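Starting off, we have a lone chain in the form predicted alone, written out as structure tokens.
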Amino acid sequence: MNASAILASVAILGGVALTFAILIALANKKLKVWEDPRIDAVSELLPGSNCGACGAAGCRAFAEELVAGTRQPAQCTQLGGEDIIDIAEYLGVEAGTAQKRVARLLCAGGSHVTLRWAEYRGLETCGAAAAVAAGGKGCAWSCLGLADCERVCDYDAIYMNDVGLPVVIPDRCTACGDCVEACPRDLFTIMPLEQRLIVQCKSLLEGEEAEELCEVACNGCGLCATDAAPGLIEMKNSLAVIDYSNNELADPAATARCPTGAIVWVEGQQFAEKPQPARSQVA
């Protein structure tokens, strides 16, 4: 091939790339989205975990429903006051309320209170207890406390009580839900530390068969729902569940003549911590 043949190739090919590269250039113009570029300024004011205890897909996401008026800033969980002030002031808007939300355990079996039918040995995650023999834990719905929720909190809100039961820091919770996904209990839920009254129990045993494996497990006897206001407490499958959307209806007396204290009024923390004597375990 001579000189000219290679030149003549090189100048096809050129152009071309040429006419591609105008092509694309008059087609970005074209289909080109225009995006506020407040979107920008919010997200880098935004703490960029994508948590996603806003319910957005990310904080970009929240950035774009801020700028774009559907949410407020204050619904961010994990931004400080003067964080959500400096959005609201940046966007025009108002800072907004949002209730403080946390992980709360539907558990209080811990190793003081349940018996354990056999000693598990094997990979120290409660994935891994779950599925051989349930742990070696009696109550088939007992946390199994072998920290897969602490492991997997990002924001230390989580640390495991001398009695092998997840404690929920609430001023460190961020209700990301990182720890419902973790537990093969499905022990953890999301709800608003204003709910104050709890059943620590998801137990469907009743009676005497659900205290022989816990002794803070719902026995299924209906005192609370008797106690509480009408429409508050229903008995479910033995078990006593709270209708949140009364949550005003919500006051202590419920918890007063409950023989086992599965059903609780909690202020803050969910479990004190003070020192519990060990429960004999069965062989």
The other form holds:
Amino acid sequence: MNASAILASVAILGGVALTFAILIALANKKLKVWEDPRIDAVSELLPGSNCGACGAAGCRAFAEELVAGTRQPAQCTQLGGEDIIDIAEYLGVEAGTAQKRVARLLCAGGSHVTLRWAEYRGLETCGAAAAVAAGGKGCAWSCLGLADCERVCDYDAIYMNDVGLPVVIPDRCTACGDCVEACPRDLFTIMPLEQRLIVQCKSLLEGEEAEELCEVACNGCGLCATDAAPGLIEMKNSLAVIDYSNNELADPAATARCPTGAIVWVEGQQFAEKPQPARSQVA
Amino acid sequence: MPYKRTFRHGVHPPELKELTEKVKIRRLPFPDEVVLPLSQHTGKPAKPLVQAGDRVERADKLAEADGFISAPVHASASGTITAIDLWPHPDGSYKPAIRIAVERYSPQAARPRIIPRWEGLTPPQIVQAVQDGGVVGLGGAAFPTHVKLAPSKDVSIDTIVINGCECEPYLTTDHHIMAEYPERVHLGIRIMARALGVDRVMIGIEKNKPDAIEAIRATLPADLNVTVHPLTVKYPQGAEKMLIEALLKREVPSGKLPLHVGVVVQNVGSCAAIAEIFETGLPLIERIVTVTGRGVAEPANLIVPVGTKVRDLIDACGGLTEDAHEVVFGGPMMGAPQANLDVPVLKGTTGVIVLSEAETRRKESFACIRCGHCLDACPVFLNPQLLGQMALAGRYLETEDHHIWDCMLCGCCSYVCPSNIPLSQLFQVTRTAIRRLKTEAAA
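Moving on from the form predicted alone, please list the structure of the form predicted in complex with its partner chain.
After this comes the whole thing, all chains and molecules, with the earlier chain placed first.
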């Protein structure tokens, strides 16, 4: 074998490799983008589920905002207290405070209190039932009870109770809003846990018409608006609407005279596993 | 006929028309209350012109059209307006409606009115008169008829197709309109031909209505180029795009309307309603409804005031039988099931069908076996099994690439599926989901 041919090829390939190595080394110097190493570290500490409840596009985007100091660690809705303190200590910032927000269902019409006109047979999803004569339920605004929200929840925070209403477990809810999108009746809303006064009804019917369909419907009587502090509750389209910008005025007294129990004062979880009979049945 | 006129694909459900095929149309007595929803047509709801407490005569205008793609609502009976508020609508929701307590001993006469002579009107005047008459497509979709009579300038219409197929099982509404009022149908055709400036009219009637074909043929006008075409019986021949294919061998492109291939399709009932405006001066305040099915004691074809509650219709037909299980508006293939018997008959309600337990029993669904029956049934040549799999997986936006919007929800795929997969219901859910996703993305 010709030794010079071997040497020549080694030299050529070695030369080419060396040239590119130098080019790459130069490019690395010249085009380097410095990234704060803390972003990677903070990303590691975040849950990484990209739920979006904090308002950032994902966990990495939230980490960038944390490092930049525009957000506070407590605004992550998923982490517990210790994890938040870890991030705060690592970054040397205040953990901050955030309002705990949860998904609330604006309907209390379980199968024990609502009128059902017809039996729905078909695809077992709320989206399908909503398109077929309102799923057979009397109230056209009510929860269909076929658990689209339960299926879509990534955190097992929703389960269906005995009367077919979804129960949100506040500790597990990250306020990501997937259930809000899933509900064909738009019954879910994300609100701070400390907004305890809730009108659990969306029916636009009034008076006996509303009560015939559902024992816990808001019948638009306006008693709660009279009892509450001025400016807190307003009647709109025969439905009590709470102005949460005045939430500090809220107090359980507003629920005292509600004839149907449509307006409630909620501490923590919204519905019980086995719900009580409606107020009108008790009296 | 040398070749069998029909479209490609489709299914052959049992016709079941024998219950009312031979029953002559009769008039329903005025009910105690009529409920007239402001939204009875495709397009914007009408704007009310009256208030609770007003007294109205039959045929008075109660609500005016809001824009061009909208239709007014007229009183279908004389009486007093008790309320304008939410009332159950056949689509399952509550919609604003005008309620009239009908006067018990009223002659139910309309106010004297000037009836225009259509021969003297220009096409735009005819279109205006049709809109003022509140005429909408009576075949079920309830698209305002005048819109179809005023196509934009950049399309040229060469043919009017009159839809007398009535391919849905059970229904005999159009059948009886053609068999009992053929002159009125022909007058409507004449007026439309004048409004559109078209002289070729084709009437498509399925062969299972020989008496209707005969009646329409016997009254054919000599001075217009109107031809009657008996068609092979198949579902969904009454879908306008299928009918155009059957009669003219033209295919309406994806996302386009019949007028893009030079055709306007009208239902025979709409023709008769147009004729009525120029014959008696009455707007669309009553329609013919087939009340049928094994769950009704005496099935019948009835002339009913628009806004009559289903309860009154069923009572007039001898009430429900023991076996009654489900009430459907429209045909059994595409109709909307009703949960509440207080919903009113709308302008577009072709029939009220009460099905028995055996007919509505839901069969267990199994996994797709990829047999391809649905592909052979789909009249618009989609791939229902693929779309169904995507819908089940929640991949809604992807179905748009496979033309979910060309689906007309005719239900042929669900009908033939050996695994009982509710395909057309899945597509309905998918389309609602896509609309929601798009509005959320826009917001």
